[in-house]
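Form predicted alone, single chain, as structure tokens, below.
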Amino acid sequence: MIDLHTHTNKSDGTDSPRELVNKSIAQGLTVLGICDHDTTSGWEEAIQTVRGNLALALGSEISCLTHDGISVHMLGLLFDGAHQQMQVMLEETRDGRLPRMRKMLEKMNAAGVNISMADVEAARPEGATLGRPHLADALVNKGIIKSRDEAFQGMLNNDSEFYVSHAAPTPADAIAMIRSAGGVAVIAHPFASHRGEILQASDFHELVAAGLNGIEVDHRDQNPEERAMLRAIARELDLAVTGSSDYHGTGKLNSLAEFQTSPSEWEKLEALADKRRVVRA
């Protein structure tokens, strides 16, 4: 079983890297992709824990914005974690999250929602990349909403009156950086329309020109029709097809390995990195 898109408490998941690796081993996964948002801070703990038949495909989920303001998430896998320019880009993207959070809180306060930065910080694990899920958890803790899912279907949706975008690279720039760092770029859940505005099929040609390697097709936030469209795009553009859980622990309903990548597609994707960076015990 190959699951290339999961999160730990180094961003907005609830499992530590150690706990996630242990769960993956117990569940019989053969390849685990850890892609915390805009950070590689969970890599070392995962590397120290991996054993048995499990291999790690380490990476990061990079927050991007198109020139039209559409939010896109780009999975960078198997890149060199010591690549300085990549780490600068990740750091700059993380830095943009704080002013964004403050603006969202200001909007909520103006609408009569009693929530503060202290509430958000109390809900964020130490060292985790700040994000909307921590705001969702703070809202849950205060009894304003019932769950993260409710938050992202309403108050924290990209189309919500409270939504604020943040400084981020374009998808093409993120892809170019991932490739420069020796990794492979897979666009995450690109047709998840319930999250807000999405890309059009024609947009993929520009991403391929920038170096895109794969499309996350099988994902719970994309319905069968959307998956079929993405599979056709991947076939037309000779891109790898992945399936992933986007597991966040108890933070979301997604179950580990509920969607998977076939061994043949993973082999195709892995071969496109400039070095063999899969980590084994």
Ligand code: AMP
Second form
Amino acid sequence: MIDLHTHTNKSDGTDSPRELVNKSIAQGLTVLGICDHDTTSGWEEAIQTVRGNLALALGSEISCLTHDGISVHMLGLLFDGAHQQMQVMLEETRDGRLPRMRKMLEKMNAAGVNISMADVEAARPEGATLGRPHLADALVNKGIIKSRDEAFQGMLNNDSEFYVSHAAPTPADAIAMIRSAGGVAVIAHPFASHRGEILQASDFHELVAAGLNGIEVDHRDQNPEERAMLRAIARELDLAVTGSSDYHGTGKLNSLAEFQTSPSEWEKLEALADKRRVVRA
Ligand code: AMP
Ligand code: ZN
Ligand code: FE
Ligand code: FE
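If the structure you just shared is the form predicted alone, then what does the corresponding form predicted together with this ligand look like?
Let us now look at the entire complex, which starts with that chain.
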């Protein structure tokens, strides 16, 4: 069982890296990808916890923005965590999330929603990449809404009046950085259209030119037609196909390993990293 895209409480998941690794072992996973948003801070704890038959594919889900302002998530896996420029890029994105949150709060306050940065900070685990899910949790804690899911269907949706984007690399820049750090780049849920505007099929050529290695096809936010289109694009452009849960603990409905990547597609991807970086006990 191979699940290449999960989150811990180092971003907007709710399990610690230790808890996630333990769950993965209990469920019999063979490869677990840990891809917290714009950070590698969960890697060390995961490495210390891994044992048995589980292998770790450490990575990060990098928030990107196209020149047209379309939000894209790029999974970087198996890159060198000590790569200086990669860490600078991740840090700059994390830094941009604070003023962005302030702007979202200002818009909410102006509309009469009583929520503050202190409320958001109280909902964010220590050291976690700040994101809308923490704002959602703060709104839940104040009794303004019932769940993260409700938040993302309304107030916190990309199309909402309160939405603000943050500074982020372009998808091509993120891919180039992942590859220069020795890793592989897989575009996450590219056709998850309910989140907001998405890329077009023709946009993939440019990403392949930048070094894209794979497409996340099997994901709960993509319907069967969208998956079929992505599979066709992957075939045409000779890209690996992945499936993953995008597990966030209790922060989302997604169950660990609800979608998986086939061993042959994983082998294909792993062979494209500059060296064997999978971590085993
Ligand atoms: P941000 O990175 O701050 O823009 O927040 C986006 C993150 O919110 C995504 O990475 C998702 O993991 C998370 N998210 C999106 N939709 C939902 C949802 N319905 N329930 C919980 N979390 C969500
Ligand atoms: Zn997330
Ligand atoms: Fe994502
Ligand atoms: Fe994710």
